[in-house]
Structures are given as structure tokens and as C-alpha cells.
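Next up: a single chain in C-alpha cells, the form predicted on its own.
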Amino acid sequence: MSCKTLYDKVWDLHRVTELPSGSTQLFVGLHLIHEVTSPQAFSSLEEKGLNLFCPERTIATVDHIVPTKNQIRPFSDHLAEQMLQKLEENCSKHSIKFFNIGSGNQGIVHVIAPETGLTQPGMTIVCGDSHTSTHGAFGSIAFGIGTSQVRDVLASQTLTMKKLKVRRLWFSGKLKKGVFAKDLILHVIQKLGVKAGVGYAYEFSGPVIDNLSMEERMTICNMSIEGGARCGYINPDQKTFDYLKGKEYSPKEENWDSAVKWWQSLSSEENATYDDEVKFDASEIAPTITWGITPGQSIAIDSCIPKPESLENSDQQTALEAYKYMNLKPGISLEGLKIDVCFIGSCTNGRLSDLQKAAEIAKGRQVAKGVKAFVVPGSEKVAKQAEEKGLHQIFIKAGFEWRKPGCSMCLAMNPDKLEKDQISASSSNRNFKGRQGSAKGRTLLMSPAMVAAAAVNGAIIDVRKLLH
């Protein structure tokens, strides 16, 4: 059983009581909500005659259903407009802070909480969204929850769950040029599998993790869930503190030093015990891209799609399903595969540094004929920062569309959708069947730089060939 890890420390600090079932009732430090998973929860509260227990610990934004081309109200999508109106009503009724469109803080929930300083080390954070694991990049333990649990947290500010085991993923070596955090996490999921993390929290450690920026760390923790882990986290360090200092909701001057001292005490001890450990040599990782219908079905760009006989028996059936759906043959390279749509954005890769890496590839080049390419900043703050740096002009000049903040084509609960069997190069986190809005649409996951490279090339290409 794990001991003296950050996960153990934060869990113990937030334990309210142990239940007869063997589960723990945990106090929730921060509850994030959006327009998709909260309406039913609020309705259930009203039916039971309950009020919010700690409304000041709940923060709301709108992200999934917002259009990214035209955000003038009312939305042309009547259902989307209804969902936003309902969130506005619930936030007003229960005195919940709401980052609405035009507030300057609106955006994807897992982008806006870190950039405003709401996400801090040592917290328990929940949201009705599976990619809540993103916030673990700050040394918090963060879980995605279902609608009934959203209701329970609103009513009690607690969550009931069983303690997870802890697996440490240790990364030595150094990422090569043209290889990014997205490649690292896709490599991990490909090697361990999409179910390997079930029952675990993942601790990402080692010199490679230490060298990553906070935004890169968020990318890795974001996709912990795609490897089956309920949460993923990274021990807080000086980069964490530098990122948070001066943020709107970070501790202020008189409390800053004591906060940092406490945050430092939460890191996993040198003699911490883990339930499991897996080691990776990051220097072996190449630009990585998915070829199938799960994030675990990926290959290095200089490799070929695996043949069924080379896979474990348990993976062969899914592979056969993927070959058919993706219309790809085993044993071939993905390089040169024609692309219809290129999407840069999402809670995985919609931050400023992601857009900067993509802009480096787009600068001085043109989107290939017949390719639809667009960039969706993760938040209003990201959009403002990018525009101040002139990134939007680089993209527009290259032939990309520059959009308003939102989840966009990550899951297509808005007008941004694939059509028919289009192939998408996407910087998002899931390549499931129909994920991007078309029952036949095909999604290839990759880094923002690789997406930009595919856009200007008109087909999948190793981004390292375009680096200056």
C-alpha cells in the first residue's frame, strides 16, 4: 500500500470519515461546474429541497456547447441557448461565481481554473468532466465525477469514494526536438494500455517531468484518464509556485510564503512507498500519433500500424474493429495520409504554449488546398495573450481560421463537427467512434505542432521535417 506520497497526504488531509462500505468521505476543496453535467444536479437538489452547502467553493463556466464562430446571444442552437440560460439561472439563484462569455475569464473549465489561480497544490478538486485529472499538474488530486455526484458535492461539499493505489511513472533521459508532452503521454498509454490505470492514481516523476513547463504538465495529467487512471498528479516545485504567484485567486503577499511552505511539505517523500512503478526513457519517444479508435492505438510517426498477430490476444479484436472503421491497413505508415480537417485546441492542448508551437510551424507557410484548419484558444485569457503576441495573425495569414474560446471539435457538442467520413488531425484527447460529431468521422490524435504540420502539408508528416 502506498505511503508518504502526495496522494496519501492530500487524501488524509481531506478525509471526513470512513464509511461502513469501506469508502472514504472526502471534503472537496474546489468544485468546478459547466453547462452540460450540472442542470440535472440542480434539479435534483430542488426536488429534495436542498441548498448548496458551500457555494463559495463552486465555480462555473460555459465551454462545451458554446459556438466558436459567432457567440452572439441568443445562440442559433436553441438547445445550447437553453443550457446556458439554465446555468445562468442556477448560478444566480445559488450565488455561484460564474465566468460567462465576455467576462474575460470564460473558457474551457480545465484551462480557466489553473490560469486564474483557483487550482492550487494540496487541493481536492472535482468536476462533472472526465478530464478533471488536468489539475493534478499542480499537486492536487482531481477527479471527474458523474451528475449524481455533482449533486452530492453541491449539497454536502464531500465526495464518497475508495482510496486508489498509486503507480509512479518515472521518466529519465530527455525529450528530443519535435517531441512534446502530448507525444509523451500518448507513448505511455500505448505502452501500458487504456485499462492499466484502473484503480490507480498516476504520479508522474523524474527529470523529464521536472523540465516540463506547467502547461506541458497539464497536458500529461489531462490524459491520465485515457490510460484508465482516475487521476494523475505531479509534485509541486518552483515552477508551480512561479506559475501561481500573482494569479487572481492565488494567496496574496501576506499569505504567499506560508502557502509555499505548506505546498512544499505535500510532495512525495524520498522514502515514499508506491504500489507499482514503471520507468520510461524519454529519449526513445518520437512524435506519436493515433491510428485507431482508442488513445492506446498509437504509433511513432516513423513506425507502421501494427499487424494483428503482433498484438496481445486481448487487443486483436479492437484492432480489427479499428482497421475497418478507420479504413486503414495494418503494416502501413501514416505519413502521407491525406487530411480533411485540422483542429488545434481542447483542454489538452488549447493553452498559449500549444498555440505558440503550432504557430512556429504555420509561420511563412500556407494551409494546403482542400484542408479546413482552425485554431480555438482554450479561454478568453489565452485568446487575449495570443493576440497580443500576434499569433492570430500568423494563423490567419497561413489560412487557418481563428476562433472564439470553447471545447469546439473535441467532442462536437456545438457547430464544430466532422462531416461524413472526414479524417481529422486533432490536438484533443479522444479518438472514439463519432467523437468529433460524425458517426463515420475519423480522428487522429497528435501534438499541436503535428496538427499544424499536417495542415500545411495536406497530409500527415513528421513535424521534425518542418522544424527550422
Second form
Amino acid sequence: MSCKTLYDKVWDLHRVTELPSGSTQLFVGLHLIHEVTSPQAFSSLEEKGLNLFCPERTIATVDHIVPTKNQIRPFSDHLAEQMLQKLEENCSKHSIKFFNIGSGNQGIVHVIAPETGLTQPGMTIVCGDSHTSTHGAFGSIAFGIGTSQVRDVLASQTLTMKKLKVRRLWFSGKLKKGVFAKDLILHVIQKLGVKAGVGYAYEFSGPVIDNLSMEERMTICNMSIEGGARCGYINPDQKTFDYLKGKEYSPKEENWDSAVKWWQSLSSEENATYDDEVKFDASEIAPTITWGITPGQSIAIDSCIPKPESLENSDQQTALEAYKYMNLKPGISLEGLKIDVCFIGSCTNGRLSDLQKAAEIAKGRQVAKGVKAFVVPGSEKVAKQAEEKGLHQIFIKAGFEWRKPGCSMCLAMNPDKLEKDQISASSSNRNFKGRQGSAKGRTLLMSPAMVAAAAVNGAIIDVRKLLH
Amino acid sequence: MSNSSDFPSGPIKKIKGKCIYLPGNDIDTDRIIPARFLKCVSFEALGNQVFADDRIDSNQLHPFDRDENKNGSILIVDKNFGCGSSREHAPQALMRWGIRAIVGQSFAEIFYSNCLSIGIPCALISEFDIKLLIQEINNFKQDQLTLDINSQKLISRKNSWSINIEKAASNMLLTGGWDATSILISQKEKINLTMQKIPYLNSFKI
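The block above covers the form predicted on its own; next, return the form predicted in complex with the partner chain.
After this comes the whole thing, all chains and molecules, with the earlier chain placed first.
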């Protein structure tokens, strides 16, 4: 059993009591809500005649259903409009702070909470969204929950939870040029599999992680869930504190020193015990790209789609299903595969540095004929910063569309969808069947730079060939 | 399709019903309920939409469309069932279709806890036993099996298979504690005590 890890310390601090069933009642420091998984929680609360226990510890935004072209109200999709109205109504009735469109703070929930300083080390953070693991990048224990648990958190600021085991993933070496945080996490999921993290929290550590920026760390923790781990985290350090300093909801000046002192005490101890440990050499990682229908079905761009006989028995069936669905043959390379759509954005890769890396590739080049390419900033803040730096002009000049913030084509609960069996090069997090809005649509996950490279090349290409 | 009056409530000790086997590893919640059906403010309509795209794709041959599986209530699955998105819409859709228990080789974490929080047990079964179980349910398609949470068994006319529901979850099911809200709010005093020792709730002065 783990001890003296950050996970253990944060867990112990937030433990309210052990319930008779044997599960733990855990206090939630920050509860984030959005329009998709909260309306039924509020209805259920009202049916039970309950009020919010700590309304000031819940923050709302709207992201999944927002159109990214025209955000004028009412939305043309009346179901989307109804969901937003319901959220507005619930927030106003229960005095919940709501970052609505046009507030300057709206955006994908996992982009806005860190960038406003709401996400802080040592917190427990939950949201009705599996990518809540993103916030672990700050040394918080953050995980996705379902709607019944959203109701429980609204009613009590707590939930029932079983303590997870802790697996340390240690990265030595150095990421090569053209290889990004996205490649690292896709590589991990490919090596360990999509089920390996079930029952575990992932601690990402080692010199490679220390060298990553906060935005890169968020990309890594974001996709813990794709590896089966409900929660992933990184020990906070000076980069974490520098990122948070002066943010709107960060600790105020008079509390800053004591906050940092406490945050520093949270990191896993040198002599911490882990339930498991896996080591990686980051120098071995190449730009990585998925070819199948689970995020674990990926390859290095300079290798070939695996043949079924090279896979473990339990993976063969899903591989056969994937060749058929993707209409791709085992043994071939993905380089040169023609693509129809390029999507840059999402809670995985919709932050400023992601857009900068994509813009470096797009600059001075043109989106290939017949390819629809678009960039969706993760939040209003990201959009503003990118526009101040002129990134939008680089993209527009290159033939990309520059959109307004939202979840967009990551899950296609809005007008951004694939059509028929289109192939999309996507900086998002899931390549499940039908994920991007068409029941036959095909998704290839990769880094934003690789997506931009595919856009200008019209086909999948190793981004390193376009780097100067 | 199931009525709200039949939805799980109170202590859950045994579930009796026909089994439906849904083959495949890594079946994600986007497949269980595609995102377009999440555009709703209530779960009510989800029962009809469960596995919508997979069912269209299988030309009425999907396990959820076959006549012999009508009124089935125990779903048998393979590995990592319910991975991906945390949408509770997935277990809600299964429940509203008529599923009351799921038996499988492994479950994704969030899906598992979402099922528990609406009173749907997810029970583990070994790879060896699931093969025998599937054989038997194929031979006796109309048989009702009993999932007994207390004895951790799935019982058929001829056999009894060991299943595993971890202790806290089975306690919650057996006592009705899976419907956790009232238990959680009854601990207000302890919640307040916890809040008093958390630095970020107290200007970092602790």
C-alpha cells in the first residue's frame, strides 16, 4: 500500500470519515460543473428537497454544446439552447459563479480552472467529466464523476470513494525535437494499455516531467483516463507556483508565502512507497499517432500498423475490429494517408502553447486542397492571448478557420462533426468509433504540430520533416 | 423498456433475470450512448437510444435487438467495459432499457462507480468461468439466472459461478447505502471539522 506520496497526503487531509460500508467520505475542495452532466443532478437535488452545502466551492461554465462559429443567442440548436438556459437558471437559483460566453473566462472547463488560478496544489477537484484528471498537473487529486455524484457533491461537498493504489511512472532521458507531451502520453498508453490504470492513480515524475511546462503537464495528466487511471498527478514545483502567481483566484499576496510553503510540503517524499512503478526512457519516443479505435492503438510515426499475430491475445479482437472500422491494413505505414479534416483544440491540446506549436508549422504554408482545417482555442483567455500574438492571422493566412472556444469536434455535441467516413487528424483525446460525430467517422490522434503538418501536407506526415 | 417504478431502490440483495451476452473488450461509453443523445436535461428518453450506432450497424442483429434477449436484465460483458467518458447517461441508458446488473471480466473505474450510485451492481467473473457461463446461456436462452450479492454467486439451473463485488460496494448494495446522499449529509459535523483543518479553506493559516 502506498504511503507518503502526494496522493496519500491529499487523501488523508480530505478524508471526512469511514462510512459503515467501508468506503471513505471525501471532502471536495473544488467542484466544476458544465451543462451536460449537471441538469439532472440539480433536478434530483430538488426532488429530494436539498440545498447546496457550499455553493461558493462550485464553479460553472459552458463548453460541450457551444457552437464555435456563431455564438449569438438563442443558439440555432434549440436543445443546446435549452441546456445552456437550464445551467443559467440553476446557477442563478443556487448562487453559483458562472463563466458564461462573453465573460472573458468561458472555455473548456479543464482549461479555464487552471488559467484562472482556481486549480491549486493539494486540492481535491471533481467534475462530471472524465478529463478532470487534467488538474492533477498542479499536484491536486482530480477525477471525473457521474451525475449522481455531482448531486452528492452539491448537497454535501463530499462523495464516497475508495482509495486508489498509486503507480509511479518515471521518465528519464530527454524528449527529442518534434516530440511533445502528447506523444509521451500516447506512448505510455500504448505501452501499458488502456486498462492498466484501472484502480490506480498515476504519478508522473522524473527529469523529463520536471522539464515540462505547466501546459505540457496538463496534456499528460489529461489523458491519464485514456490509460484507465481515473486520476493522474505531478508533484508541484517552482513552475507550478510561478504559473499560479497573480492569477485571479490564486491565493492573495498576504497569503502567498504560506500557500507556497504548504504546497511544497505536499510532494511525494523521497522515501515514499508506491504500489507499482514503471520506468520509461523518453529519448526513445517518436511522434506518436493512433491508427485504431482505442487510444492505446498507436504507433511511432516511423513504424507500421501492427499485425494481429504481433499482439497479445486479448488485444487481437479489438485490433481486428479496428482494421475493419478504420479501413486500414496491418503492416502499412500511416505516412501518406490522406486526411479530410484537421482539428486543433480540446482540453488536451487547446492551450496557448499548443496553438503556438501548430502555428510554427502552419506559418508560411497552405492547408492542402480539399482539407478542412480549423483551430478552436480552449478558452476565451487562450483566444485573446493567441490573437494578441497574431497566431489567428498565421492560421487564417494558411487557410485554417479560426473559431470561438468550446469542446468542438472532440466529441461533436455541437455543429462541429465529421461526415460519413471522413478521416480526421485530431489533437483531441479519443478515437472511439463515432466519437467525432459520424457513426463511421475515423479519428487519428496526434500532437497539434502533427495535425498542422497533416493539414498542410494533405496527408499524414512525420512533423520532423517540416521542422527547420 | 423499463418503468421508473421498477428502477433500483433500497437494499438490493438478489437480481433475477435473463442474461444477455455482449461480446467485445474496451466497449466505451460513447458506444453505449453516443454524444448526440446527451443533449438533454433529463435521463428519461435514454432507454431507446442505448447502443444506437452499434445497433444500426448490426442490422437488427445486435444483442439488444434480438428477440430472445427481450426483457433480459443481467448483462454479461468482457474486459474494460464502460471505458472513456464519465457520462452517467451510459448506465442510465442501460438501466432504462432494463438492465439491473452487469457481470464482466473488468470494468472501467468511473463507469463502475456510476453504476453503483444508481444501484446497478457490476460483478467480476473470471475468464474461465465466463466461457462456461456463455455456453450455458446460449443453450438455455430463456432461463432466468439469479445474481446473489450476499453469497457472491451467479446461479443457474445447473451451475453456480463465483462472482466478485468488492466489499464496500456489496455492503452499499445490501444496505441501500448506494443511494449515498442522505448518508453523506448526515455527517455535517464531521464535514465541518474536516474543513477547519484544510489550509486552502483557512487562508493557509493552518
